[in-house]
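First, one chain by itself: the form predicted on its own, in structure tokens.
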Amino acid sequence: MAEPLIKLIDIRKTYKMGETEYQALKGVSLTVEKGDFLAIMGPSGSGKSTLMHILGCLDSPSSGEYFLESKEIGKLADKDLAKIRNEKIGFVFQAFNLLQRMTVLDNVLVPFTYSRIPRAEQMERANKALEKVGLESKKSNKTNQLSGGQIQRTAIARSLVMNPAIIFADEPTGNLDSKTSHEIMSILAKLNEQGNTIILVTHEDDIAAYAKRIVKLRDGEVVSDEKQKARTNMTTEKKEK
């Protein structure tokens, strides 16, 4: 049987604030298979953002083991972690994190900055990613000429160009209205159908309903881990912003 894409064993994370210690994660064990679409949910302070940061190699656990593609992440040097973040992981954030004075195409090309991939292949990948999110006609526009949904589509395209093992989406619809939120989630669901592994952090039930599996955290511990039938045609229950 193939090894899981991700395997967490007794992951703990403690933050020290002066003489006070705060346990954000209290022994999380989890596996994620290739092609999964996982939503991580929980109230504020449950540890979901801390877990996302550890999974995305943006932070390290205080103890426990994290294996990504059978490689133990905790033993890697910072430069190796940076390489994994660039080559194995795609990020989509609530705040978009795009460069406003650059065109859509140039933003999508950013992950290639330190890559040795030939320029022609970079352009081919970027254009293909923009086609996947329906933005090929906007590639010469600057991001300040786009709607919020188009900006998030640009961020999704940027997350795809390195052909990552996993796409992490951290509250990707948090700054969007209902209609646009569901358009973005439909894109992520379609990418998952095409084979991309997606890990989503959200506090909204209607957004988590696009996932195939929901892991719920409370007080730094997993309290449930359930598979579900992912829904793709959703009613827009989220309040307009």
Contents of the next structure:
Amino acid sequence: MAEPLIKLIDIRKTYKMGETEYQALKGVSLTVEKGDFLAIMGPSGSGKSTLMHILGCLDSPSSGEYFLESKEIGKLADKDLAKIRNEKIGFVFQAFNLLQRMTVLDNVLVPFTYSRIPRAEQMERANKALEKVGLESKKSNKTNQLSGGQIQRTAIARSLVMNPAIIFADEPTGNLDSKTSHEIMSILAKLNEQGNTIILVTHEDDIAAYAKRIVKLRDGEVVSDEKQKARTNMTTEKKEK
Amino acid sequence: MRSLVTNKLRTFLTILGIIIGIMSVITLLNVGESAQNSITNSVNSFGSDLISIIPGKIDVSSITGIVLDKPFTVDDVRALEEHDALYYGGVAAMNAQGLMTQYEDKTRRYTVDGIYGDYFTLRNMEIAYGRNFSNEDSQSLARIAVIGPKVAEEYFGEVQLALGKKIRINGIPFTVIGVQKPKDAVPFMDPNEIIYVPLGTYQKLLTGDDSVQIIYANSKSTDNMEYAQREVTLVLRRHRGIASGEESDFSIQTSGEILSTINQITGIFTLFLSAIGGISLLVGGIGIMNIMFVTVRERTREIGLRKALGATNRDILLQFLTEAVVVTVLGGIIGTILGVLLTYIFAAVANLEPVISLQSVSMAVGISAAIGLVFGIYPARQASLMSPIEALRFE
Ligand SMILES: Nc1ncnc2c1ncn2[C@@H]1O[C@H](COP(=O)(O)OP(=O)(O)OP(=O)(O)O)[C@@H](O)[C@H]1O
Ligand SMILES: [Mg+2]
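Please give the other form, namely the form predicted together with its partner chain, since only the form predicted on its own has been shown so far.
Zooming out: every chain and molecule, the one shown earlier first.
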């Protein structure tokens, strides 16, 4: 078998707050293959976001090893880390994190600021990404002229433009109503069918139901890791579980 | 960059310091340069062979800068004239004062010069219409005047109409016998706006004081300036009864010396005022630094996001540094424009030919960019070193 896309070995994360220390991750080991669709679940405070940030190279673990495409992340300098965040990782946040007062298209183009892709190709890719999330008609809108679902779709389009090896989504539907949540999940499921590797965090079972595999955390430890039955279509899948 | 546009007012207030600093530096340098240029021109137009003698000693420690024991009188001038001079040629004297003058129902204040001797020749002035004072006129109490072309225009409309007309000075009528040819303006004084009367008349009828303010002599050749100066000194010392070994009670200067003294003074002035400009630039720079800290704080989440999307520390550093430099250069450009405008206004008020040196403009823009760099680097560095996740979590 080929090398896994992601390999975590005994990842620990300790937060220091003055005198007290808090262990948010207590030795997480995890392997993710290319093309997987993983949902991380667990009670609030169990360390899901902490794990996602480490996976997304936004934070570094206190100890343990993290290999992304066989590269050891802990050994990289800022410049190389930035390159990985730019090229290998797409991140979708619960809080959307679009740049205010900019158009949808400009927001989707931001990752290109830190790449060397020619302008024409940038536009082509941005348009394709907006098409995938069904936002072509809104691309000249300012972010404050969008609904919550449209904002999150913009963020997904932004995470797609660099054709990343993996997309991380930390509670992407946490701020959305259930109808919009399912629209967003359909988009992510479709992207996974097209070959994108996706890891998402959610509290909700019907959101997790879209994933192929569910990892459960509790108190900073993996308590279960199960493959789900292959999906036939969206509706049957929602009823499972 | 967007935040600069959206916070227009704040940005403007921030760069006000830079604007004022650059504006004052630009104005000072250019007004200084213009003044220096005009002074040089005017001193040169006196003739480089001119020697000026004023009574009293130049004493930097006294309040007025001059210690005056015994004023000059026409006797001193005569002594110089009567001496069989080897090195100096012409001799002249002048007193000046601003006085109210009147023609028909028009009144205006003009500088009135009481002149004696070869004044016009020594000061390189020529007559356009009519005639100059004769030797007898200088010493007589004749109520006659030679006027500058602007005075003639003001009072008579046309310069040619001036001859034979009567102008009242301090209420006393003077007949115009000549009009002077136009001359290049001198800072703070227009030589075309002067009324000349014989020194004797001036002393007796206008001021009632027989002292002489300044005596001029010219060297027969510019090569012998030093000898001419020494000869004048000797004649005056002897006439004024100053024993050898005693200090002269008058000061003597050539145009070259006057020029270098003036240059020195304007140089000190420019330096002093530039220092004020420099201080306001420093304050402006600190303002920029402050606003950059605020901006970095406000945009912490944006910094986190940009890092999450692939920005390196260097990208963030450059982004904020660029912003700081753009703001300060903008301030520099506005300040430069205002400074150039002010220079023109000053020049117009002070009768100067405005000079805008390209060097000062490029320097201003360079300085403002440098301020952006120097005061922007610390906040920008702080922004660049934020951890992406901490920045994203920042509320
Ligand atoms: N920067 C921090 N400093 C100190 N403690 C932190 C920090 N970030 C997280 N924690 C703590 O670590 C634990 C795990 O936090 P984390 O955000 O990973 O939880 P989560 O599983 O994502 O929770 P939720 O479902 O509420 O988002 C929590 O107890 C939290 O208080
Ligand atoms: Mg969380």
